[in-house]
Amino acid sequence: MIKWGKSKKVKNQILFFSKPSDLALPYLVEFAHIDMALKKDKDGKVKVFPLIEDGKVTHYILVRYKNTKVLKQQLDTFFLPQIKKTLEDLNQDFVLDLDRYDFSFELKRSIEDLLVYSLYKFSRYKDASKGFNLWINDSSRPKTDWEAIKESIFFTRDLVNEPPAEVNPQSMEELIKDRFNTKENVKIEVIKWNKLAKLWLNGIWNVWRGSEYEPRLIIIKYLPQSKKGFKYALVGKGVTFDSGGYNLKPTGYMEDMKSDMAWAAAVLGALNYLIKVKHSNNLIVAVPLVENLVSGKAYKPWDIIKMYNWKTVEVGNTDAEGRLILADALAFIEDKYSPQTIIDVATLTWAQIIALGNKIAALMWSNSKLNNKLKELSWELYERVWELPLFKPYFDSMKSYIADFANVSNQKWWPWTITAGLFLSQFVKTSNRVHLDIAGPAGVFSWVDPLYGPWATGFGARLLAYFIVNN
């Protein structure tokens, strides 16, 4: 468990240093000189020094870094994973006093937040072994801010890690109401299946048809200001389980698909933080919720869907469902509420993983100022995004003979992440908008990440929360 503040009882410490002389205790200095010398090919080391006094052992986790630039660059890929492993091996309480160091506020915050990520455990369905406590002290940051981001990270990851039998459109509605209904300045609107059809939200309605759980578009308004209007709208894809529909996913891919609502979880996590810290600007969050399953009622390839903005879409593949529900939600939110800036986020394409792997999300839109702000912050926060071009000629591959366009490209090998972004661009008019595809960074279901551990990472909740606070 990770805690805030100092502990007089705990003697074990984590100590960062660049030069051995930075360590105050002579025996630590000597150990650092001998055992932690950095060769030319080494940027850092993490080692344990056990000090025995009066029959008692005090452990020091020593973290040597070549310079602050190296520490920042490799914080999430080397230094903190090594600290995490050492803490788990020792399984003892430790203290990290960041007041010792002249690190920037941003670096201290990242150390604190990433340690929250690294020490998170999802143990609801198993006996949890006795763990350890890590105390973090940092007088430059309010305790309430740290507690808010910790709660929001845990909330986001818990939601994605729950089994699909526990998370469906109905249970998500109940969970959202339980968490947010009693919060100050919050209003929740739920548009259910019959009203979805009446409002021409047919992308959401059609993707739902194979499931017994009714679809929903949940709209959460956070209104700390009395004046009308919303500075930001966050729209998060919420496919609570994605079988692929009639274009059924094969074994090895379907097993990860409880994570297909990771961006719904991320925007809810960001909202949770903004409410906790009493953010001052009006905000609207939209979460379209469906299951994409197979039944006699499920939508099929070659179906034609007339979307909310009255454009018709030929279903070329039922496994390209996320863009259909996002498109409806985007068009509806812009039409009804006219937010100043829209950020839509989704685990949208496997091609994103091919292009950028599982550490970097794809960012797309034509507003370079907004793109650059988000990209710069993302690298500072270790929730990295990289811009892909919305190259309009690629949209030609989505032409249809029987509808305005199809929901997938007709090319076998093609930049599908970009074409998905181009598809969504047909449903938004404003230039103040960003689209993020986080299929890779959202969850590491097939392997164990050395920092985040197995399963959902919670990627995006923190990025969105801090971006909105700072802009």
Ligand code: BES
The other form holds:
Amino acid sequence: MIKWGKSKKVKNQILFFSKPSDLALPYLVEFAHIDMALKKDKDGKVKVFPLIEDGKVTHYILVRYKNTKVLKQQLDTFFLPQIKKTLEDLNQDFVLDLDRYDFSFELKRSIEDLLVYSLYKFSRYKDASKGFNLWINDSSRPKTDWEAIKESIFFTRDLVNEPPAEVNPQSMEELIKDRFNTKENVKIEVIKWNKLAKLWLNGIWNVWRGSEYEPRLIIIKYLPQSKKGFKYALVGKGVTFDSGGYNLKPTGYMEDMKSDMAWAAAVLGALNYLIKVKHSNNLIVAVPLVENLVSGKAYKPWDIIKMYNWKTVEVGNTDAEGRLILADALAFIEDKYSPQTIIDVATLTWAQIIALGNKIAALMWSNSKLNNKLKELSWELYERVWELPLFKPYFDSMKSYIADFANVSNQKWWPWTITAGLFLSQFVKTSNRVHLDIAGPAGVFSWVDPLYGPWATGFGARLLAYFIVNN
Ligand code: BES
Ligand code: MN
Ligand code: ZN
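Form predicted together with this ligand structure, per the form predicted alone context:
All chains and molecules follow, beginning with the one already shown.
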């Protein structure tokens, strides 16, 4: 468990240092000189020093970094994974007192937050091994802020880690109501399946058709201000399981698709944080929720869908479902609520992983100011995003002979992340909009991240939460 504050009982410490002389105790200084010298090609080292006094052992996890720049750059890829591994191997209580260091507020906050991520365990279905406690002390940050982000990250990750039988569009409604209904200034609107068709939300309606669970569009309004309007709208893809539909995904690819609601979970996590810290601007959060399956009623390749904004879409591929539900949700939110800025986020394309891997998400934008701010913050927070251009000529590849356009491009070797972004752009009028694709960073079945551990990373919740708090 990870705890906030000081512990008088726990003697084991994590100590960061750059020069051996930074360490207060003489034996540590000596150890650091001999055992932790940095060779030319090394930027840092993590080692344990056991100190025996009066028959008792105190452990020091010593973290040597070349300079603060290196510490910052490699915090999530080297330093914290090493610390995590050492903590887990030792399995003892530890203290990290960040008041000792003159690191920037941002660096301290990242160390604190990433330690939260690294020590998270999903233990609902299996007894977690007897854990240890890590006490973090940082008097420059309110406990409530750290607790709010911890709760929000855990909420997001738990939601993604839950199996698809537990997390479906209907259970998500219950879960969202349980969590948010009683909160101050929160109003929840649930658009159920029959109403979706009446409102002409046909993208959501059609993707749903193969599933036994009814679809939903859930809209959560957070209204701390009495004045009308919303500063931000967050729209997050919530496909609770994506089999691909009749364009069925093969074994080895389908399994990851319980995480296809990772962005719905991330925007809900961000909202959770913003409510907890009593954020002062009005916000609107929308999650379209469906399951993409096959049945006698499911939508098929070559179906044509007349979307909420009356554009017609030919279904070139039932596995390009995310953009269909997002397109409707986006058009609906803009039409009904005209938010100042729209951020839509999704585990949208496989190609995103090919382009940027699991440590960087793709960012597409119309407004460069917004884009730069988000990008800058994302690298500081280790939830990195990088731009792909919404290059309009590529949209020609989505032409259809009988509908306005298709939901996939007709080119095989093609930047599908960009065409998905271009597709969504057909459904939003404002240029105050950012689109994020995090297929990779959300967490992949076959890959265990050394910092985040297996499965859901919770990527994005913290980025959106801190972005909105400061902007
Ligand atoms: N949910 C997937 C994208 C995805 C793939 C997320 C792997 C995370 C890991 C999405 O619905 C999808 O199937 N996209 C297709 C679109 C294609 C058919 C145009 C893809 O990227 O292959
Ligand atoms: Mn799909
Ligand atoms: Zn999907």
